[in-house]
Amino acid sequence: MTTATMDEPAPGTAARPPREPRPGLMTSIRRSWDRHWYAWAMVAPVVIVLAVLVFYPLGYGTYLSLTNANETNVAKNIGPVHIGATYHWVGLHNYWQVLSGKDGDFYPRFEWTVVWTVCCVAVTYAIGLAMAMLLNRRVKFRLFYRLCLILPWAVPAFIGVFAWRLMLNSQYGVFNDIITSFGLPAQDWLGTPLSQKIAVIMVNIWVGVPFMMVALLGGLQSIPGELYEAAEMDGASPLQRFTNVTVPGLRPVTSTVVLLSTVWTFNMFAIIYLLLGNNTTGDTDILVTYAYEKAFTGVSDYSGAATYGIVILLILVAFSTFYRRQLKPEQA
């Protein structure tokens, strides 16, 4: 007796017609074109802007932060002269010399930071989640009050911030004559750390209040007025209400608007930058602007500039994913 071969069909089956070979790369992406060329047109461009503006100088800022390249070794032109660049591959040195702490900049920057930001993200959602419950109320002039508490957020950043930076101005600022105007002497409160501190959280709260406010009214109204007159039957006090409705119902918004924040204010350049300028000890630097310095002060360090920025991009990627995995189980 002879036994049917794997490629041979049963007796009383039909034939099976071969398999045709699997397209290549090139093949797949033709017909991809010739279906849907309307959409790849349609997403050239974004993918244009995002490869020019993104793509290339996070690549380029990657390669630079693994060599030695500064302001003497990188190639110029002085007149006519064209001098080549010099700087060379170090590798990973950038990275352990930052993470290690040898360049003693890195972590005390990173703490202020990580002060930085969890101040104003706290206190910003705290003061935006008050803001929305009072203009969820039906009140009197209620669209008055949301169009004066959104303009810092129309305002541009420069404006608003030079406008602060005129007020706190020790000698001409707005401040300085409220108090002087009551026998109390002017302060300087610019002059240290710890009052430049103060100034840019304060700023920085002031503009991002507004974004906070309009996103958690808008969670606000999402919730269902069903389950407050539940609660309020079953004789929930108000606090009762907040900790077991109102929460609860926020938490989407409020996990992609802390998220957002804490990106922004992690990386929020202009706010210190523009208010403080070169008015600093240094102790003032978050990441950002000490590696925006290490790029355009002094002996210009590009390496050094490109390591950090790829450092912070790193750390808030982690934290990202952190927060994102830890929210999953609570949205479950």
Given for the second form:
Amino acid sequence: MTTATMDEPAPGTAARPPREPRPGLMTSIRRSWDRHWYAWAMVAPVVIVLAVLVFYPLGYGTYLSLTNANETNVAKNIGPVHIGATYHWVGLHNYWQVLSGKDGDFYPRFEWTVVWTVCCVAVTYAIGLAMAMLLNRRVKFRLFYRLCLILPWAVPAFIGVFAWRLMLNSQYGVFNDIITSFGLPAQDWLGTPLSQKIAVIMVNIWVGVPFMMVALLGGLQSIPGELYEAAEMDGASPLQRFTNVTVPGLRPVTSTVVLLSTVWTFNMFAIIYLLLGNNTTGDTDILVTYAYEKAFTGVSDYSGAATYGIVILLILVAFSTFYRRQLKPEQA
Amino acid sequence: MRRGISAVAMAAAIVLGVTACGGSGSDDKNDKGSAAKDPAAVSGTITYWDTSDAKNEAPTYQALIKDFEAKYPHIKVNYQNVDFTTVEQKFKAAAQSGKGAPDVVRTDVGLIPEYASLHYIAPLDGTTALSDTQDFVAGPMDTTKYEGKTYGVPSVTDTLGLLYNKDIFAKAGIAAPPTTWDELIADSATIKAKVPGVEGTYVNPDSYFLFPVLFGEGADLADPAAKKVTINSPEAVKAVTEAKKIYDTSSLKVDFASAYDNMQTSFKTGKVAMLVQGPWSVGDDLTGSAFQGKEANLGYAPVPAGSTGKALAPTGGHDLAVYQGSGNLDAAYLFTQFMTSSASQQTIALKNGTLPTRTSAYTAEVLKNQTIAGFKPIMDTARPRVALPQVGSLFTPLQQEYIKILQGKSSVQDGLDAAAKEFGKLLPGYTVQ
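Which structure goes with the form predicted in complex with the partner chain, now that we have seen the form predicted alone?
In what comes next, the whole complex appears, and the chain from above leads the way.
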């Protein structure tokens, strides 16, 4: 953009000719191409990849969500069978079904998804910050501690989740072995919806803490030590140093990791799906696992699953926009 | 990441598809008559998706494929083992797009109506795939029918029975396995009292294992003739009330996240005395401390009967189905015929201990296998499930409500009413009481 204006004669250097009529769209595209063809060529691969991998599926998903398509009424060309598509446009009907609560599934799932996200992000952040503070001090074997605490991150999520599932097993799990050896009664860790919810939150925190810790440790190290020294000279208590130096100093890192963590947790499919298996009451499904069930059990409901997908996307876009707006004045 | 994989898979599928067409192009043009007259002239490559256990069962199928290729030297079979739990979605995705779909797929009997209604699998009446149909046992043969046509060829069959630990029964002084659910409850109480640390049974919260109780009261998921959802009928309520009673009085406490594994571990280590289970589990049972080297300790009985007096369990097992869009139907039909022939079924039965679907395959040698001998009489109690394309979808809401009932979160009537309401959404045109 700046190069474009640079080429025009600087204002006031010569008698400015009367302004030309605005060039047509084609002309402006051609002119832009002539001037910036190099830039276009450079971004073309990215644009094409994005178009194929993001915009096309997104557009097609949006289209499906406005129809009543499912596996029985889409077009089929299989060997001798040629059946045209018989699904049709239903406008916003699917969205109305979901958002008005008529399908009876959306709001209970949404409520639990929000509880799940808030609990996970808040506790993960708190523990991550505490550990980062501990590791930011000069202690012996600091590198060893850091490596140990990053370990959950290095384990593939599904292996970690299966390990937890084995440990939480009510009959043959190690947790119950430990507590019964102390004479306490065995617990059914994954037995009721409430305990299942607590378990999935716990495991997700275990998976999420290392990322938080590493990110916040980086943030802590970027706070200049002089600020702490100055605060100490002024007689600030440790708590005051924390609230007035550490917290503001971490703000840029915090805002980013909380946003990222929220989006990830909101759509965290693997932990809930893998930890609890198939024998659940459905109360522990978050929006994403519920959409998966719609699309991938029995006769697939494409339009229903697409609707949930778009609704999830809109919720997250709305949240991100709102969150960034809120943060801007604080950062300024 | 997933996109990357699917792109690679798609590329591989396209390449495979091209080579398959290249190999068989000239034969596709042949009229069916000549191919049927001279099977030896059929040539090309076909892909077979096997869902048998990759470690224990698959080698038998791979050996049979070698025999097939020796018999028909112009046909090459591309064997692929696909996990049983994911094959439904994989096959449907491939079948619909036509990319990477197999020519022949081993299919759980419960999926035939769904695949057939979606036009994924070919009707086989009058093709070479079906031969000696009168030799097939009636139950497994019924599973291949959808709207009057035959969409599969029975390969192996199974049903649920009552497996029990004879030692524990002897210790408790019980002479014979229970024949009704009430007897099962009474026997469990005796076992619990007389054999310390052992419970009667382990209820599997998977809704498939609810079928024997439902059938025992004459209940079912839905009635396709009357277009009615029947899962909340008085009979079904009675059945689930009984199931809940068994769970409360006679079962080891269920771990819902690992129900199946814990059930197996508890039974094979002698912590529970009896299980409602299928023949597929016996191989695993025999690795446990209660049965290892003591195969005779494992008893086989039909599932207990309900108040109707009839012991009934769902027909399970696998059929071979042919993909309707296969580029080489003639070879696929021949392969299906070969794999389901009496000779092949005997080989499979002898090596894998699964039950054949042909009467002629139950030879004296096959019946020496204890599992097959144990389950053969039980097969008389097997009856088909309702042949609805949506059966797969119905399991999810039923399962969720059944678990709520077992956990005591909702009453039997409320839970089944909620399941019926969900069924109504999935079965257009059906009335819900």
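This structure is a prediction, so every number in the text was calculated from the model and none was measured. Positions refer to the first chain, counted from 1. If you superpose the two forms and keep the largest set of C-alpha atoms that fall within 1.5 Å, you have the rigid core.
Once the cores line up, the CA of residue 263 ends up less than 2 angstroms apart between these two forms.
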